[in-house]
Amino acid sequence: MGGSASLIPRDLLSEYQELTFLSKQEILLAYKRFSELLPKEERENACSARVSKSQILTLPELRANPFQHQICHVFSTSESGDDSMSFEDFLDMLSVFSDSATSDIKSHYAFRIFDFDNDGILDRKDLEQLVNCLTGQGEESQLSSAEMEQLIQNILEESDIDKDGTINLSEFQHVVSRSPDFASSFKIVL
């Protein structure tokens, strides 16, 4: 029985080499754990496969994750609306949250993870839920409305540049270029 390469047709590999920020190694390893969350008759056709979203949600780097089904929802290519993965949907949210990924590749894609309702803009409501996710839902870690307001008015000050009241992308990648943790806190390693 060959390894995870034989499954994958030599040009295929080649060209997730060349659209993707991933290595070989990488690549193959990326398959193999998407296989593992295949039923075993699916395994051998996983190039071609879904996966659920909520067996997408079983790996343990985004089990933990606070934004995980904005994770699911930004990457699948799902035409139903299920947020499923395919195996070239799973590669490029690898490929997002590799430690390669330019800055901008990963603010871009943080921004849509952030923008909860798909505006194009994070408004009040996207910073209030991606507060609540930062925080956690719990009554004891939730904040009071005079808290979570007075938060929100700090994060518009120092990042909504037009002061429109919103963050748009080009105001979110500009803030996330003065913080110099950003991209090698933004990522997953299988």
Second form
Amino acid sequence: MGGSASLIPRDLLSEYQELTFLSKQEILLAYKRFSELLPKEERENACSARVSKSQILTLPELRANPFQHQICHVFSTSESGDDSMSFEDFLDMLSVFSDSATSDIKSHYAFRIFDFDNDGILDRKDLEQLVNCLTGQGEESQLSSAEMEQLIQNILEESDIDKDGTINLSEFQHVVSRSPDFASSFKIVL
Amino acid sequence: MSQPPSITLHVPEGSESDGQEPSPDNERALHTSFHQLILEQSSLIEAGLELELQERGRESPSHLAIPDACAMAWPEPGQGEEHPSYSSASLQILASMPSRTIGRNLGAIISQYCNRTARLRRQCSRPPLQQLCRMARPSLRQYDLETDPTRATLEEKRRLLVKELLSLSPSQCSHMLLTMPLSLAEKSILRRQLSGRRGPVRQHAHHWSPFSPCGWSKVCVSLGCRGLWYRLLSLLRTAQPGHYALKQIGGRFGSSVLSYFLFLKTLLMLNFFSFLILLAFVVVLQAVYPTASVSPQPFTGLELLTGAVTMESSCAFLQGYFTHSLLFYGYYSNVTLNDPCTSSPQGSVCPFTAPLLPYNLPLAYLFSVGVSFLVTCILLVYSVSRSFRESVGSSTGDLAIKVFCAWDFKVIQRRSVKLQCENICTQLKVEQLGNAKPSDPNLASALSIAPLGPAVLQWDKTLLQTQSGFGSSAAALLQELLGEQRSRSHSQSRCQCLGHCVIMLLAWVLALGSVLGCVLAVHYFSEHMHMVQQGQQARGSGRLQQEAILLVLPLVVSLLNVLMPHLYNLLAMWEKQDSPVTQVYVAITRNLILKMVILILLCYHWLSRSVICSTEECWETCVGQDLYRFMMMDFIFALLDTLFGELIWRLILEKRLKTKQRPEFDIARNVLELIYGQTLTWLGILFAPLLPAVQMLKLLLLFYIKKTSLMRNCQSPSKPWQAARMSTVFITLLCFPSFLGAAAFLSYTIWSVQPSETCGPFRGLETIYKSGKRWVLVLEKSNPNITWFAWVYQHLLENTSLLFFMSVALIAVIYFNIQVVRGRQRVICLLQEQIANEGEDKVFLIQKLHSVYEQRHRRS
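Target state, the form predicted together with its partner chain; input state, the form predicted alone:
Whole complex next, starting from this chain.
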């Protein structure tokens, strides 16, 4: 284990503990998993290194997820827009998907994950893309355009409270808050 | 900066601060004033927009990810679909509305949380006077923040937020910081600013502070220890019992099957607490001071060995060795461990009861059972209330919820992900079908493509697969089924309706009749077995044979418990319930009725001592043994069920039928079996204090066996399963018939059944309850200072009026809560109306804005 030599500084660890929903053990485990993604020579300073998106997506927890690109995109703070992740971004992601995160914060990030074009609202295009992600890429499992149209119409009717044709964050959170299963399904265990 | 240049509504301040809404008369005036305002502001807005776009380019693109997302996205023609007539400028304004920026923009999030913090602060302390007028309308206050040019930059906003946060208490502040949807880097900037402002005094509160001198001085020494400690911690994390297994299950089968295992874990925890209490106060003491009177039969290793293998000798082993062991009631003595506090071993115990009082084993026995029930009750009520809170307000038929909350992020296996996709797809199609009206032109096409009614879905899964291949015969069949379903849901003829009702009624009559039959069978069978047993005893046949007879009744009961659910499944298939959810509920109800009625009959037999345990000297031990046998049999049948229902069935499906299908894990039935086992444990806790330990062992084994079988034999469930709601139902079932029933049984036993004369801690008493009474008298005599205790006991505990008042108070509290909930519902309705109105206003304003631009466009 090359990663075991380097440790998170104590003050950083406590800071992470204060700012995320993770326990000390979870942070350490995350650190271990993160440094395993790095090449050997970079493991010494894993706290400041960045892992490329393709590398992040090799994690078994994200590998099969249809929203993997969006998740990387939402949590990455990369300046260049290549969706690479630093350790802090990684922790951020785990914190939001952790057991103890509030459903408020979970729904906020869920909204951003579902907001594919990143314009702050879920419009018809976002919904279509979302449904396509949910139903998978297979030919037979795709919905036809008429069905899709109808489905999106129904979704908008149900959740667009102010009738502006799009779903904004608070409307989304309102819908999600009515589902007891959301908090338990919006979870990734490392 | 990135915050939206919104319109500052300089509505005449008077009307706002008066708190009056403008009357409908001057509504028109207000509208025109808006119009004026928009005209005035539009030039400003444009300047602001340009500025914003420039700024946004410079801002760290992490949150916008694509810089100028809105600038790029909005002018696209495709985006204009919803408002096809709007110009790009008005669309830009739309995009920068606060409700939209909050979902993507760092600055907007910070401002929102700033406002929230301010609101929180106002709750704790009285606000300064100047803010009162702003308080009147938080939305206006937000506008202030958004538009005030002096607070334009992100840095400023951050400063403002820090200022607001500083006014909170440290714990509130850290919680606020924790719950902000900001990136960790952003949060740590805020935290640094906070700690910088807060100064060393407040810092002191956090013992782990990075700035504490202690931490720095010991850095070198602690580094090595820390490394070790961290490694240990991460080891602990991975070695946490069941953690990895649960992750595996969740990763493959999703939340639905996981809920079964979580339920199992809850049961394990409940049993652990009961076990701990009984172990500490009764079992250990009895083990330390064993009764010398009974010499246990010699225990040979062979007995244990064979006992583990064959049933007969397991029984023999049970009867012979276990009868006089800590496992059962009969072994416990009624001694009082006297010599208070003089001999050292009791010294630790005696302060528990009362100073200078001996340790009274019967009392300890009674209290331990009582306390363990109390603890279980509290834990159960707590988990019921928590799960109610989680699942309250959920609605079923919502497409939006289905879409937004459908994805289970825990599922990580590729195959399972694919299955989940397919399931969601079929669910959406079915839901779609239910929602659409028959006259809808879209439906025609939808129907031809996805002719899948819920009945079809649950009826046969293989049909679903043939359907995806669009086989002609299958398609025809599906069309037919579809027509049937359509007619059922829309134009159900009276005859069909009647037929359906008759079938339902018949199914219920059959189900209840079968329950009655089962109960009668168990009753007569137990009587018959009693006769046989007496005959055997009279003839003096071998011990082994006698013990084997004892096992027959549990065997029959367990057999019924295993076989009847399958009969009910057949019934369900016949009656064809409309929705899978109703089907599950009906199955649960029938199974529950069966199990409860059989248990009630058995309880009756045990307590009346007419058939079972009638000839025994120590009937409590006999009942305890009986319960132990039932539990063991239940476990064996659970194993057999796993073997045949899952393993053999899979082999048949794979080898014989050559399908890729695998059996599905029946969550409802399995959870009900767990509830049944737990009920047995609770019933037996008085007669066999170590039964929770046995149950714990059983649950642990079951956990790993079920997990292994699941991983090897099963596929993820195809039916929609509302995990949260179902676990609420199950925990309620565990609480209501199961726990309360067991508590009632035990209370009856304690209050009005005479314990055995010759064995157990309560020998020679009229009822078990009398031991408590006697103790109070002893207490009163031994120490006159605590006569009040006896008084309290006599006047409060024995008095029924207290119970009456308590229940009245409870009912009053419940009534009060119901009223509160009703009031809240009304408020919610009003708020919803208000939101709808606001939405109309918004549309109106958007249109106005658009017309303004139109005019300007035409003018220029």
